[in-house]
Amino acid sequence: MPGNKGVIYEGPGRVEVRATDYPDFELKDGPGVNPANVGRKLPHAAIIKAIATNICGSDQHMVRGRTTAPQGLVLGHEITGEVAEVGPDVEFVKVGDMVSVPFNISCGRCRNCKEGKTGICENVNPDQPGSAYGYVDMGGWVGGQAEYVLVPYADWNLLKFPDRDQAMEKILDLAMLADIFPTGFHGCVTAGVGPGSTVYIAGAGPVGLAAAASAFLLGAAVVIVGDLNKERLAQARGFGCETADVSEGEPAQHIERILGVPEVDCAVDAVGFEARGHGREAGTEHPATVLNTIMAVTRAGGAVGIPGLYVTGDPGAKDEAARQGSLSIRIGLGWAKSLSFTTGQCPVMRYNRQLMMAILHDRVRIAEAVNATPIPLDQAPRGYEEFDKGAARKYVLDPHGMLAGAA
């Protein structure tokens, strides 16, 4: 048996790469693990070397203390790789095969997931439906940022890459598929982008140039990209998005002088609850800053999709209805226009096999739009501290050395 190692939140501001156990076909007591989850048997899973697994933004909100996350869980939910072992009722995934992990964990068999909607699985979180891997409050599954990680239901969960070597050769676009590249196009699709629309995406990070991408897939005819960091506003105008430096003023500012008038057809949510203010309130945090600012610039009987994370925990936040999850949030506005809102975790497994396809055959380039960046397993500390700088890459672990070359 191989050893392992892994990511290890250790408390705010602190994460450390270290030796964590090798996966077992059962779900054992740890960091974060629900009670009624421990010895929990997992003959239908799969033990996947991870080939490539990405630091998230939801994992740099645990990081920066902003969540109950318990000191000593392994992180990490964007996971790509190999199928290394196959538990005894896996029956169509072989050892070898190459293969994307949705980020969300779901059974295949409750109401939910027969539904499409993945990401409230009912049967993998014994306190709330919905699961992810080295997530807070998730049910406990172990993290993938780490050589090996175990995969339950993996029939139903993994995407099976068609070729190896076609895959490899597109292994930084194809690492996008666990998370960010669905959960971008979730954001559009709920917010209703099609041909010739014009979109207003808050937020320049990973899942906004992301959703950015998606856009244009989509069909978009104009993509403005909101945020207050210029390095990641660069990146968005590097493959056609006009963009808003929001510290220079209100985003519908910025839209009128694009568009000639100060809304849009849709728009989308990619920055969640650790938001900031506009303009002269830039430098302080304002959680429903965006919220209230995607209802005010999208036009009536409109849509906005909210892939951005909020919590129902923060203790970090600058007031006490804020720690609880409970925002100001302008409901008024929104039912006034008649908007529809779509939030929550984005069903991965609805887009995946699709998107797969869209990158297979060139039909986008999403590790450019992002810049996804290889480094090392061990310089993940690095990693989490240079996006929480603002870096405008999307790091990508390479934790067996085999993403030497990719670009």
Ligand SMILES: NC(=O)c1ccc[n+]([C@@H]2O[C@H](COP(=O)([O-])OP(=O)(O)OC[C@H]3O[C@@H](n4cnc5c(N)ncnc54)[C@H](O)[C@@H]3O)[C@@H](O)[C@H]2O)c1
The other form holds:
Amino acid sequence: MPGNKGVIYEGPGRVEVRATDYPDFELKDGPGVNPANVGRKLPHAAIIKAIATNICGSDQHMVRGRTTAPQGLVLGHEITGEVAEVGPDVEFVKVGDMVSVPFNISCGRCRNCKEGKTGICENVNPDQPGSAYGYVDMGGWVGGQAEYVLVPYADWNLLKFPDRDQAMEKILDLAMLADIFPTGFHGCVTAGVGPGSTVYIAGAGPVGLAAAASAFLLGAAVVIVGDLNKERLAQARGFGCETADVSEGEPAQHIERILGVPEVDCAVDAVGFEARGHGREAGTEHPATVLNTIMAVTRAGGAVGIPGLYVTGDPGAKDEAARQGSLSIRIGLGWAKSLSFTTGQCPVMRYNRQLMMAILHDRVRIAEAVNATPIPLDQAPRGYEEFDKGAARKYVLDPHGMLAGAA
Ligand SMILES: NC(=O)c1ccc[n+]([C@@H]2O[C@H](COP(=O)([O-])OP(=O)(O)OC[C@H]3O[C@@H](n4cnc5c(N)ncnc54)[C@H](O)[C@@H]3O)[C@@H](O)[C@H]2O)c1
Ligand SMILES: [Zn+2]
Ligand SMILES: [Zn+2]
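Can you return the structure of this protein in the form predicted together with the ligand rather than the form predicted on its own?
Time for the whole complex; same chain goes first.
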């Protein structure tokens, strides 16, 4: 049996790479594992050799100490790799298959899975519907920023790439199928983006940039990306976006400068609850700012997509209400404008196959849009630190040294 090594959350601001258990076809007790999941038999699982495993803004919420993530948690939910072993109940997935792993863990058997709502599967997390690898309150499935990771319900969850050599040629693009590309695309689809749309995307992190690339793929006429990070705004301009530096005033002013009216057809929140204020408030957190902004700038009758993460408890929030996840949202404005809202985990499986085809047939260059940057697994702490400081990069960990030359 090979050994294993993973990225471990060691408390606010600290991650370490060290030896971890090689996966087994049974869920063992460990940090963050829900007691009701301990001893769960997983004959339907596959063990994946992780070829590319990305660091996400969602991990940062934990690593910044803004969640109740326990010390010792193995991180990582954006996994792409090769099937190393399959359990006795796996019928169709084969050892050697090259696959993308949707970050949502889902069973394929519950009511929500049958309706395509794989982000809120009822059978994988005893606490609440919805689950993910290596994430707080998500059932305790071991994370995949590691050499090897176990994927339950493998026949259902895994997306197989058609050809190994073709997949290795576009591996950094395909690595974005586990989360941020479908997530950005879902943000745009639920915001109603289509041919000729004008779109405001709050946030130029990897999810915002993936949403912007998705908006173009969906036919948007103008894509305006807002952030206060100048390097990330430059990255967005690099593939044809207009930009709004929100530290220099309200997004509505920028939108009016660009479009002639302070309004867009569709808007996406790719920021979440750690949002900064606008203009002079940009130095401090204002968790409801982006939600209120996207309601204000979207035309009446439009829709807003909210992939940005909001939590039921935030130990680092400024006030008691926000510590419980209650934010001061202008719902009256949203009601008056008849806006539609979509929140929650992106149901990755709804989009990953189509987006894979768009990548393989050169319809989109997602790795370039998000500046995918491979680094060795051992350098994960550096990746976390630079990403936290706002580097305009999507860090892709390379546990087996197979990404050299892919950049
Ligand atoms: N729904 C899902 O399935 C899903 C999946 C992946 C990520 N997410 C969430 O999406 C969000 C973005 O992820 P990411 O990896 O890009 O994170 P990130 O932290 O790298 O990016 C967030 C960006 O927002 C910017 N920002 C802060 N306040 C702003 C404001 N008022 N207006 C505009 N920009 C502002 C920050 O400067 C930063 O560049 C996170 O909350 C993450 O947890 C959700
Ligand atoms: Zn992610
Ligand atoms: Zn299910």
